[in-house]
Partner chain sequence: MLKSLYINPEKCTGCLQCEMACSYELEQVFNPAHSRIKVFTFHDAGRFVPYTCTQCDEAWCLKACPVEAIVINAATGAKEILNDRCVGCKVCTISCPFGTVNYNSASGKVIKCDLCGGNPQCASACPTGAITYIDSDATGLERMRNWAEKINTQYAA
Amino acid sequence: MKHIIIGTGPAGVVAAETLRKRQPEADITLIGGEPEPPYSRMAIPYYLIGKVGEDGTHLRPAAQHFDHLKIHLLRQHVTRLDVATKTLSLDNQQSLSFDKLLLATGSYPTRPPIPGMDLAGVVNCWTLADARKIAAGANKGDEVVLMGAGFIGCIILEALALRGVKLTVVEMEDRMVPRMMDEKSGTLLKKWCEAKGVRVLTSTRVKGVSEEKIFAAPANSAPASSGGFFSRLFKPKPAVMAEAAPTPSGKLIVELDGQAPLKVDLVICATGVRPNIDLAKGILETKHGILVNERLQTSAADIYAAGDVAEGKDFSTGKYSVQAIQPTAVDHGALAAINMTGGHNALNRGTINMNVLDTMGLISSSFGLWQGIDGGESATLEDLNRYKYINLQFQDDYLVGANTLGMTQHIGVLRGLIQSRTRLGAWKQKLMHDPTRIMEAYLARNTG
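Where the form is predicted on its own, what structure does this chain have on its own?
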């Protein structure tokens, strides 16, 4: 049996290892388009603050890990997929055949269509190569703009602050992390960051980025004469001066809507990502991602998809969506591998929307339908001075969503109650009065 996995993130690596456990004699090839060994994007902030070296970002620390498992690791780009012949074409002109294929191609960062986003001083924070650029260009005292205060932006925000840069965060929405936090919690997170010395501009749009035009004198220009005005005026210029062009040098100018322009050393773009579905377009059924069934099969029976690129059933809504988070990628990788090797009970029952984020020491989380549903009820408790907030969303006596800030002890319980669809009974009214009793409710409803 020949298995090929495209993508060396958590989904791809876990899938390869699971395939090897289930089929010791199978031919397994893992293909990644980056020159580095498989690594975790979630470890990039630790690299930026010097807590780990590059090898500390690797998903598997042992240098010969994949060799020992007899997993062929190729560092190539796949340029074409042929479903009919079950073959792949690589950018080195090589062709590979497969029996089963897993697409774990992840996401790619997006940039807004504004002038100047292609300048050298504008970088993403998505790959290890990006991290190297940030480490070189964001040092103590440097002025840095971080575009985007979403999940990705907030992951690297603390690392940038710890590097000692003068950081300004620009977010076009009215609050931080708008896709996982409501107005109160997102605004409270902004207040927390500002108290830590980070400038946060919400409801602000970047209109463009340009280079400051400062012209340095050519290196071979002659020094000014020590004579008087007339001697300087009539002194012939060296012939070389006519040939030397001034060299532009300087900072970046970030134009903002409704704010004064910012003069900075580096712009980091963290405005979002999109599933990398290029290989599947026109070949497999796609929408936002690659559509998969409960076994993570695509519209071609022997081709599977997992992780950020897979669009499967959402646990809470029953609709199809992409859940681009690492826990989902790990689960997908294992489930896909089981099904690729003939498993019958490894079904994806629907992915729950789940985000847990550490922003400069303040933990925030959201689960399920955290924005609530039509006709539902909600309960909120807050202590703004202590940066604590909890909001619960109900449908009848079920907990369907939650959003918290500064309250880590309830994270596992919230997910458990939502995912198990536990009926709360009389505990629903108790939680409406005091949402912090969620642990008591969980124990009462699950221990009888």
Contents of the next structure:
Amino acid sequence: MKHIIIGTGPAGVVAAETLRKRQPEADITLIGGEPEPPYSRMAIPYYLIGKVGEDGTHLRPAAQHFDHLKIHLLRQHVTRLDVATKTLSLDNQQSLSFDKLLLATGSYPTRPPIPGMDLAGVVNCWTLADARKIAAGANKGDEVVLMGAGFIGCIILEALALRGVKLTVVEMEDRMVPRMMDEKSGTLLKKWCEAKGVRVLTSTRVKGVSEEKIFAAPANSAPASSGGFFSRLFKPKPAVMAEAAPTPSGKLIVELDGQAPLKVDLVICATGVRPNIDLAKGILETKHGILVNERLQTSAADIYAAGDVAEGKDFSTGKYSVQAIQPTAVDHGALAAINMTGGHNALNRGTINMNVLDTMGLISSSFGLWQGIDGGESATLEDLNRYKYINLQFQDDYLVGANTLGMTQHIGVLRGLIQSRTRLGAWKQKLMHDPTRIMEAYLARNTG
Amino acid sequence: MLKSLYINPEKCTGCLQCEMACSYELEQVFNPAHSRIKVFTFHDAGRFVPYTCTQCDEAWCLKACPVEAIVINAATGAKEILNDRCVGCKVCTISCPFGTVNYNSASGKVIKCDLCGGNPQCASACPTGAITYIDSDATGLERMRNWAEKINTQYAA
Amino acid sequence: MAWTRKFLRVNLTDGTIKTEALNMDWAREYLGQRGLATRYFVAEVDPKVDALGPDNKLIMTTGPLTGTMASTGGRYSVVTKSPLTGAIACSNSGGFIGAEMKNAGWDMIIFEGKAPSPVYLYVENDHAELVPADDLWGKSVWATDELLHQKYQDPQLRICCVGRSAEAGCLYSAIVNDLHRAAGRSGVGTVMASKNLKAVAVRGTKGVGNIKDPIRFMKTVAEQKKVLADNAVTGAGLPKYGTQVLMNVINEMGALPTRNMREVKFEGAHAVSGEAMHEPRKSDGKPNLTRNAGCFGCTIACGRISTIDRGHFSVETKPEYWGNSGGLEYEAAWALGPDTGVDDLNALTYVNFLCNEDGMDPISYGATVAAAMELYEMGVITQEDTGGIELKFGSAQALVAVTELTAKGEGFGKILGLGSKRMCEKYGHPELSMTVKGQEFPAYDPRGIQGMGLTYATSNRGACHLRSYTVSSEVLGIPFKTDPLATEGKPELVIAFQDATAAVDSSGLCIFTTFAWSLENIAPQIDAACEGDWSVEKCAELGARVWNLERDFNMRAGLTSADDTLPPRLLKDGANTGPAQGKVAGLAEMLPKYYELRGWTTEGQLTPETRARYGLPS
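What's the form predicted in complex with its partner chain like, now that we've got the form predicted on its own?
The complete assembly is shown below, putting the previous chain first.
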């Protein structure tokens, strides 16, 4: 049996390991386009603050982990997928055939369609290579603009602050992390960042980025005033400015909608990511991501997809969507591998969308249908001065979603309550009254 | 035979000796705030419920860890945090549906019960036998697993 | 070590909060909690100060073992001058707030002055702030607790506060922490309210460390926990029955003060005893007692968690009282029950809930009601005074009705809030007040337990069992049995108990450990945790030093040897029945010897030699 997995993120790696566990003799190839050993994007912010070295980002720290498992790691770009012949074409003109294929190609960062996004001073924050660029380009005292206050933007804020840069965050939406936090908590996050000295512009659009150009004085036009006799008799000839071409100063000008432009040293673009479905386009069924069934199978029988690229079943909605989170990638990877090796009962009953984010020390989380549902009820409690907030969303007497801010203890139980569909009974009212007592509610309903 | 912590809330008086013992083992000070076992008080019902990680087979925390900083201790079955690997990303804290992996902002790492390497101090300190460390078969682990099955998303094969 | 070595000084008048280093010279002499706070208090407060004036101070303090794994190491004390007695007040409480204060990094908090309007103190580790409490003023302890927990979204926040009784000036108001533990006696809550200080809310996540010899400490505390577990009282009796284990025992020996101490046996004792709390009710088949509970670090767990029968007249229309809360302990059960002649367990439990809910010392309160009942039956107090309440001995309805008034400081409750002494004086019968130095007696008749007579008469905070619990020896035979009816040897016994108790109260541990522990068990735990040499002898000396310091304050405050006495009923009327029938309290046979052994003059003043011996300030 010949398995190929494209993508060396958590979905790909977990799938490869699961395949090996189930089929000790199978031929397993894991293809990745980046030069480093498989690593975790989740660890990049901690690499940026120096909490871990580059090896601290590796998904599997053990030396020769993949060799020991006889998983063949191939550093190549796959250029084409042929479903009929079950072959892949690689960048190096080779082609590979497979019995079963898993597409775990993840996401790629997007850039808004505005001028200047291709300038050298504009970088993403997605890969280790990007992180190195940021580390090199964001130095103490530099002016930096962060485009996008989403999950990725927020999570690198601390790293940037620690580097001592003067930071401005520009977010199109009306609050920070709009896809993860509700209005109140997103707004509170903004206040927190501002209190930490970060300028945050919400509801603000970047119109374009350009290089600042200045008329640098030509080297020969400013004679050294050596103080000789003639210098007092003759005025030096002025440089003819009009004739000299302006040269880039190294600074970038960021044009904003409704705000004065910013002059900065570095622009970090973290405006979002999109499933990397290039290989599948026109070949497999795709929408936002690659469509898969409960077995993580695509429209082609022997081809599976997992992780950020897959449009899998969402626990809360029962619908199919791209979640792009680590726990879902891991679940997908394992489930896909089981199905690729003939497992029968391994159905994806739906993964829960959830996230946890550390924004300069303020921790926020979101679970399930935190926006609430029609006809549902909600309970919120806020302490604006102490940056605490909790939002619970109910359907009848069970929890369907939640947001927290400034809470670090027992937050996983929110997932437990949601995903086990625990009927809260009398505890529903208690939580409506005091939503912080989630752990007690869980214990009361799940222990004898 | 693997052993597990068996908790009988009926016997708990809420004295928090377990929390002190746990935090002392962890950081050599008595600090219930950093304990990995927590006693919850149900004032109206007159009930105290100690609660910590059940070292569940599903090990959501371990699987969700992006840098393999949670590993299984083969001798005890405990899922242990490797402090020098943990980057503090907290994904495990939202993944554990029991809410028993917590972030410690002082250390920038997560903490969870590791069964003290096979000699759990909470059980030693408990004056009433509400927390004991006994053969797994006798702990009602099955009941916990049944519950866990409800939210299991994988590995049914 | 074991101390955090710093404390907060909160000036309520100008709203400032300062951090100060703990005076370690004093800590080495006075250890902590009761002793150390008293040292600060006498150094800073004029003994003649008006207890309810801004110049009085209120000190909340922990001991070096508070917050450690030593069993029962969760105590804190409140030291101030009492409005009830005019003497020094030192009330001690368990629960969880003491340990939380320590975990936040503070050995002590000194409150001084008076806030211009209601405030509470919020402490979260190093952060301490005074916050306006106008919205909390007028709220009960329970309501305040709930509002603060919600405000801070933190179930782990620990709170102590005063209720409506204190705000209304009730002179025996307590500071209640963790809903139903209390620094109960001598009106420390009244002082707190007089300063416009509604509550102290604490969250500490720093941990308690600085143990001198951690390995020895952990070994010693583990061994001593085993001693408690193996002891019949601390290992079995107290967990099962709580202090209520005593109700039937003391009644049997004819030392259960009944109906304002007119009698020494109560026919209804069993109905309100620890045993009765275990008996299933007819209505729902559940017993009064749900379970026992421990304070922070306590491996005894004598605390009672109880419910009231939902069909009982006191709560049938009040579902907010149907849940569990702090149940009856012996002294409260006695004061609210036998002393008032009420044998209705549900009524007593309800009244006890109310005492917690609005912060009243149930001993002083019950004893005051008992005196009022006697005055009512004499016709001195009338229904006109009580607002129509038939305040007769044995009436559960009357007890419930006046409690609801006193808790809120309304109607006749205002009069009851004066305490027994002032109320009896007001009605022209001071002899009916069962008090010493203005503080009501607890549940042991000194005619049947002679050592307790001397205990009450000499207690530095007015009548109290917790200054020298000779019941241990005279009734339970701990550490050795003495004859409860004899007076010989009692001065020595009382002094030994007073000194040992003062030492325990200065350590952070609970006095209830001493049913199983002596200083031989306690000193090694202190010594392993704290710098310096804490031998048994040094601990006893510490206790004597604290006792003498308190005494000295009282004498300077204007008390005299004439205050070391008992009410005439106990000195002149013989016990009506039982083993002590015909006996009076033999105080005169014990007091002179007591003074002599204490190294005091015949007027009860410290001699210069005694002062020098303990290194007391002159």
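By rigid core we mean the largest C-alpha set that fits within 1.5 Å across both forms. Residue numbers count along the first chain shown, from 1. Just so it is clear, the structure is predicted and the values come from calculations on it, not from any experiment.
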Notebook entry, point to check: Do you see a C-alpha shift of 2 Å or more at residue 26 between these two forms, with the core held fixed?
Noted result: no
Check: Any CA movement of 2 Å or more for residue 381 between these two forms, core superposed?
Finding: no
Item checked: Rigid core fit then residue 421 CA moved by 2 Å or more between these two forms -> no
Margin query: residue 51: how large is its C-alpha shift between these two forms, with the rigid core as the superposition reference, in Å?
Written below: 2.3
